[in-house]
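Only one chain is shown below, in structure tokens, and it's the form predicted alone.
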Amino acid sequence: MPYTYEYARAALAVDCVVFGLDDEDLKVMLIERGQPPFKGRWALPGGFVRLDETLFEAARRELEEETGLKRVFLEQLYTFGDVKRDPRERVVSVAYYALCNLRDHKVQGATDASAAAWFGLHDLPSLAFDHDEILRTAVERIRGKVRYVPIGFELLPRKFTLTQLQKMYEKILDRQLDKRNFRKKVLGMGILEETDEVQQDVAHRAARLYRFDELAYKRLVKQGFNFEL
């Protein structure tokens, strides 16, 4: 006989907030809802955690799902419980952020979901739920961790110039960063190997490309190495 609880329980569910990034700006993928409530609104990929998986496994799950996106950098951000956040029932939902490089992940729309999209962060529609609380979030999140751990370079292609390193860190931060101390700190850490290789097809003089040493920074966190930005 199956046991009954004396007190109602929460639903559970995860949404994840992904991060790209292009020559503009730094994006966030949405998905247009397919069914009610909220159907037609754009939202945060997510859905209900199944009985047999964990809350990892379910952030995964739902964004392969409703987007495509497979085998990209998940991270657990926060936990959202407001009482009316869901106006089905009582649902509790852990947040997720994942990062990835738009030019080796394409987005589609899948299960509930009508459609998918990415939306640079200052050109964002009103969100259903409160996904724009989550978003705000997550952007807080990232701009605070980007400056202590190499996380960023999953927004890269795994070779990239100096200058488009700068950007990045630059579009996350949402401000300017000096050229030269920039180099200077990031050259002087260790942790960028330099190729015997230049950018193809760019109509300016090629610049030299680089690429993350995971391997090397990992050696340094050991010895006590602390990156910061």
Second form
Protein chains: 2
Amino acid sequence: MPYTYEYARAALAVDCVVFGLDDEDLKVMLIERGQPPFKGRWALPGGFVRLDETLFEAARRELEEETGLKRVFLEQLYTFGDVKRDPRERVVSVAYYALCNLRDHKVQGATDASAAAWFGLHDLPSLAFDHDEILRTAVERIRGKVRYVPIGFELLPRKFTLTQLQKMYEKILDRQLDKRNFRKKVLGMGILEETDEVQQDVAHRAARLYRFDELAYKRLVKQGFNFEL
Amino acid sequence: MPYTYEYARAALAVDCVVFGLDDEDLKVMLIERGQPPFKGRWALPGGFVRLDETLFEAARRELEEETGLKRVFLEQLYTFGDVKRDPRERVVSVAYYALCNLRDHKVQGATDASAAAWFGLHDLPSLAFDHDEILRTAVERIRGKVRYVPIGFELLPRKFTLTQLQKMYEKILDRQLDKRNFRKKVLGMGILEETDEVQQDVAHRAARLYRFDELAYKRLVKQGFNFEL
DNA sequence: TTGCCACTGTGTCGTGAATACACTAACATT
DNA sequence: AATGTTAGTGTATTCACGACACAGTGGCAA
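I've shown you the form predicted alone. Could you give me the structure of the form predicted in complex with the DNA?
Below, the chain from earlier opens the complete complex, with every other chain and molecule after it.
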């Protein structure tokens, strides 16, 4: 069933940079390509946009199809449109980035014969297409964004300790933070809700668990509040 | 000369939000549409992407064709891909925003029969397509960005007074700033070069002219410097 | 020439935020 | 009971931000 147009048209794709956090490192999910071009190379999950879905919907769909991830934070990153970025033909790709925590969303073997795996940011293979550049752009974006918008909470389980929160910031920003100053600051913002639970199954004093209080955050933003780590 | 594809394809367009600054207000350049749909309505300059040009090149080309603007600051904003954003068919638009100063770049009557004009941000007509939304997004973007990246200088002539600089920030941020604190801060950053010239043809004491020192800025950024107004 | 107008250009002080820094408390394990 | 491991806490110093007012300059008009 061919489609005909008066002018040549580019193909339109979406690609997703999925960040996940575990105890060691900030990770990215990659897919091993089962088809040429770049067969056998690692690439970002993604695919072509259908005409009856928005870009956001396409990104969400591809993410679920290729990695099994649902209901994760997903936001548009940048659109990559170099003429030769795909060797087959002109493909313009709208990149998205996603954040999720590795505990809740375990490595889903991908559905369509290709392998999916998490890679630490310091241990990446070279990627297919211009996906290295897309990934670099995504890392820059979250580094910038995490400092003044609380997107980082998407990477943690719903209840977390202050140490986990601090370690997350340290991994994203790639530098050490002072414990006391960090706690003072983050508690002072009034967007963390203290639960009456503590960590389980640790071989030392258990830390208190906190929850991100989205309502308090939104209230504060409305009053002209500035989250800034 | 028709082009045929196995799957249906969206058309791909670019749209540009061009900001300009004059003595009164922050302005945006709009084009009156000469063709349906939305004939007679105001819209952002833009058009379809050719297959042999990057997105950036397409934006620059359309900008020049429709408004006569060349060599202005131009940067990708966001990609708009709602299914029904164009009533004719599926069109995905990569939006760019541009900054220029109204002195150097006078209102070029548009080349192709449609009229081009500057509109103050507080005095906008309702726009064609989803261009209201694109424009809103662009305003948010420069408000956020101008505070920690010196893009604002693109809106001024190469040599400017500190008062002009301050007024620019006041118009973009839509609030008053204190003169002494502003000067202290902006001079303290060390990215302004004092010239030995002063304003001409003013009916009062002439102010000293400054120049943005891009090299100093880049040097400072490399050392981990934080421009932040 | 004098006065007036419009804008330029400058310093201080108080307050709040950011940083640097080290020890005791709690709990689990042996 | 002793040990190991992390949790949890306060202070002092420095730095940045914001609030605030007036004298100086130069053109212009009377």
